[in-house]
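First, one chain by itself: the form predicted on its own, in C-alpha cells.
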Amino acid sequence: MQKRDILIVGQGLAGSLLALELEKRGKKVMILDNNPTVSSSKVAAGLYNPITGRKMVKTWLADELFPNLSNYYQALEKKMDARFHFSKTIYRPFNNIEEQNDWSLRTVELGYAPYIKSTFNHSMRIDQLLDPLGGFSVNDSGMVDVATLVSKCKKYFKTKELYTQCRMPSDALEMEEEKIKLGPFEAHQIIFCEGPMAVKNPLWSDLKFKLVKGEILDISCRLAIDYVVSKGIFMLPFKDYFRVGSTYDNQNQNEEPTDKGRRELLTRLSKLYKGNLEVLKHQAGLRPATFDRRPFVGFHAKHKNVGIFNGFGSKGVSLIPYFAMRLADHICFGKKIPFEVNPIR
C-alpha cells in the first residue's frame, strides 16, 4: 500500500495546478489519471479576458484574478521550462450604436479603467476585418496553450513519481474517518478533478452540473493581426493559423464535432471576417460548467476527507490558479473557502 497525504483524481488543468500548489506547500500527492483521448483541457482555446459577455462587464472576481495571472503562468513556464502562456490584447468590435454609447458610459465606471487599453469610435481599417463602428481593446488578457501546459506538467509529475495512469472506478474507494483507500493507494484525503466525468461519479450525484459542449475550428486566412478579435465569436491568432470559437450547446452531451457546429461557427465568423479561409481542423469538447456558473471547490457534506475541484466552465484558465491556491491554503492552513463555491451551497 503506497501512502500519500492527498490523492488527486484527474490531470487536466484543474488537477495539475492543484497538485502543484499542494506540492509547493509540502504535501505528498499522487495523481490518478485515466488519460482520456478527448478532454476539455486538450481542446480548450485557453483565452482569459477580464471583460466578457454580451453586456461587456467585468468578469466575476476580476480584481482578484487578473492583476497577477500573467505572472502566475510565467512562473509556471519557468518551472516547466516550456512556453505556453501568451499575453494578447483582445479587441471587441461594437455591434451597434447603442452598444458604442453604452460603452462610453462604462469607461467612467469605477474599477473599469485598469482593464481598458483603448477605445475606437470608428473602424480600425484592418483589411478584411468587419468593425464599422470601432470597438475597444482590453488589458490583462491573453491565452494559455492548455494542452501543452498539461503535457509538460504530466512529464514533471512522472519525473517526480507523482503520476499514475489508471482507471479506478469511484465505487472502489474505501472511505474511513481518518483515511481513504483506492487501489494500491492510501491517503488522508482525495480530491476529484475529473472535469465532465464528475457527472458519472455517485459521490457527487447531488451537484447541479451543467455540461456545455463547445466546438472550435482552426482556420488558415490572410488576416494580418497579432491580437484576438471577439464579437460573438473569437478569432485567436496562434502559431501560423487562427483558432475560432466557440459554440455553446447544453443539449448534446458528447465530444464529437458536428456539421451544425461547423456551420454555426462559419456563419458567425462571416459577420466578423470577410476574406477567404480554409478550415484546417474541427474539434469539440465538454466544459464542466455548473448551474450558477460558480465552480465546486471544497469537501463532501458527509465524507469530510473527500473533496472536489471542478466546474470551472469556459473560464478555467483564469479561475483555476486562484482557487487552486485557495483550496491548498484551506487544506494546509485551515483558511476558509468562500461559501459561493462550496459544493454544499
Ligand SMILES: Cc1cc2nc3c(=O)[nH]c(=O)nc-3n(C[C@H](O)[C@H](O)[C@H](O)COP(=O)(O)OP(=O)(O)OC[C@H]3O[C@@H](n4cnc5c(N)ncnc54)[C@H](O)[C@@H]3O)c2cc1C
Given for the second form:
Amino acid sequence: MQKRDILIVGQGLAGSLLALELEKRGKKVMILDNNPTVSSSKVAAGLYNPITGRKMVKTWLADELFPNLSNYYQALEKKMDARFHFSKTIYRPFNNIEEQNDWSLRTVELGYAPYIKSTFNHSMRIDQLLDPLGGFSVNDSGMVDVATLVSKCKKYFKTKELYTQCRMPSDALEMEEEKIKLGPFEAHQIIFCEGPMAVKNPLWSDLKFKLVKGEILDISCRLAIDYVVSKGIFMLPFKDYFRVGSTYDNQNQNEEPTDKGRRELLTRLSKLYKGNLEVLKHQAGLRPATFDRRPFVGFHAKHKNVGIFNGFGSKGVSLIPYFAMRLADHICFGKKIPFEVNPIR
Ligand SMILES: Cc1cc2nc3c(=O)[nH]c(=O)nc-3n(C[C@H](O)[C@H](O)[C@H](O)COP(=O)(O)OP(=O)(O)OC[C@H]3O[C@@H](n4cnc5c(N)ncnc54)[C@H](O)[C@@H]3O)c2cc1C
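Mind sharing the form predicted in complex with the ligand? What's above is the form predicted on its own.
Full complex below, order starting with the chain above.
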C-alpha cells in the first residue's frame, strides 16, 4: 500500500489547481486521471471576464476573484516554466440603442468603475468588424490556455511522482471511518474532481448537475486586432488564428462536433465580422454546470472523508483558483467554506 494524505480523482483544471494548493500546504497527494483526448479543460476557450451576459453585469464574486487572478496564473507560469496566461482586453459591442443607454447607467453604478476600461459611443472603425453603435471594453480580463496549463501540470506531477494514469472505477473504493483505500493507495481523504464525468459516479447521484455542451471553432481571418471581441459569440485572437465560440446546448450530452453547431457559430459570427475566413479546427466538449449555477465544493453528507470539487460550468478559469484555495484551507486549517457552494446545501 502506498500511503498518501489525499487522493485526487481527475486532473483537469480543478484537480490540478486543488492538488497544487494542497501540496503548497504540505499535503502528500496522489492524482488519478484517465487522460482523455477530450475533456472540458482540453477544449475550453479559457476566457475570464468580470462583466458578462446579455445584461452586462458583474459576475458572481467578481470583486473577490478578479483583482488577483492574473497574478495567480503568472505565478503558476513561473512554477511550471511555461506560458499559458494572456491578459487580454475584451471589447463588447452594443447590440442596440437600448443596450447603449443601459450601459451609460451602469457606468455610474457603484462598484463597476474598476472593471471599465473605455466606453465608445461610435464604431471603432476596424476594417471588417461590425460594431456600428460602439461598445465598451473591460479591465481584469484575459485568457488562459487551459489545455497547455493542464499538460504542464501533468508533467510536473509526474516528475514528482504524484500522478497515476488510470480510470478510477467507482466500485473500487473502500471507505472506512478514518481512511480510504483505492487499488494500491491508502489515504485519509479522497476528493473527486471529475468534471462532467461526475454524473456517472453513484456517490454524487443526489447532486443536480446540468451538463452543457459547447462547440468551438479555430478560424483564420484577416481581422487585425489583439483584443477579444464578444457579442453573443466571442472572437479570441490566439497564436496566429482566432478562436470562436461557443454554443450552449443542454440537450445533447456528448462531445461530438456537429454541422448544426458549426452553422450556428458561423451565422452568429457573420453579425460581428464580415470578411472571408477559413475554419481550421472544430471541437466540442461538455461544461460541468449545475442547476443553481454554483459549484460543489466540500464533503459528502454520509462519507466525511469523501469530497467533491466540481460544477464550475463555463467559469472554471476564474472560479477554480479561488475555490481551490478555499477548499485547501478548509482541509488543512478547518476554515469555513461558504454554504452556497456546499454540496449538501
Ligand atoms: C466549449 C467550451 C468552452 C469553454 N470556455 C470556457 C471559457 O472561456 N472560460 C472558462 O472559464 N471556462 C470555459 N469552459 C469551462 C471549463 O472548461 C470548465 O469549467 C473546466 O475546464 C472544468 O474543469 P474540471 O477539471 O472540473 O473538468 P475536466 O476538465 O473535465 O477534468 C476532469 C478530469 O477528470 C478525469 N476523470 C473523471 N472521472 C475520472 C475517473 N473516475 N477516473 C480517472 N479520471 C477521471 C477526466 O477524464 C478529466 O481529465 C468551457 C468549456 C467548454 C466545453
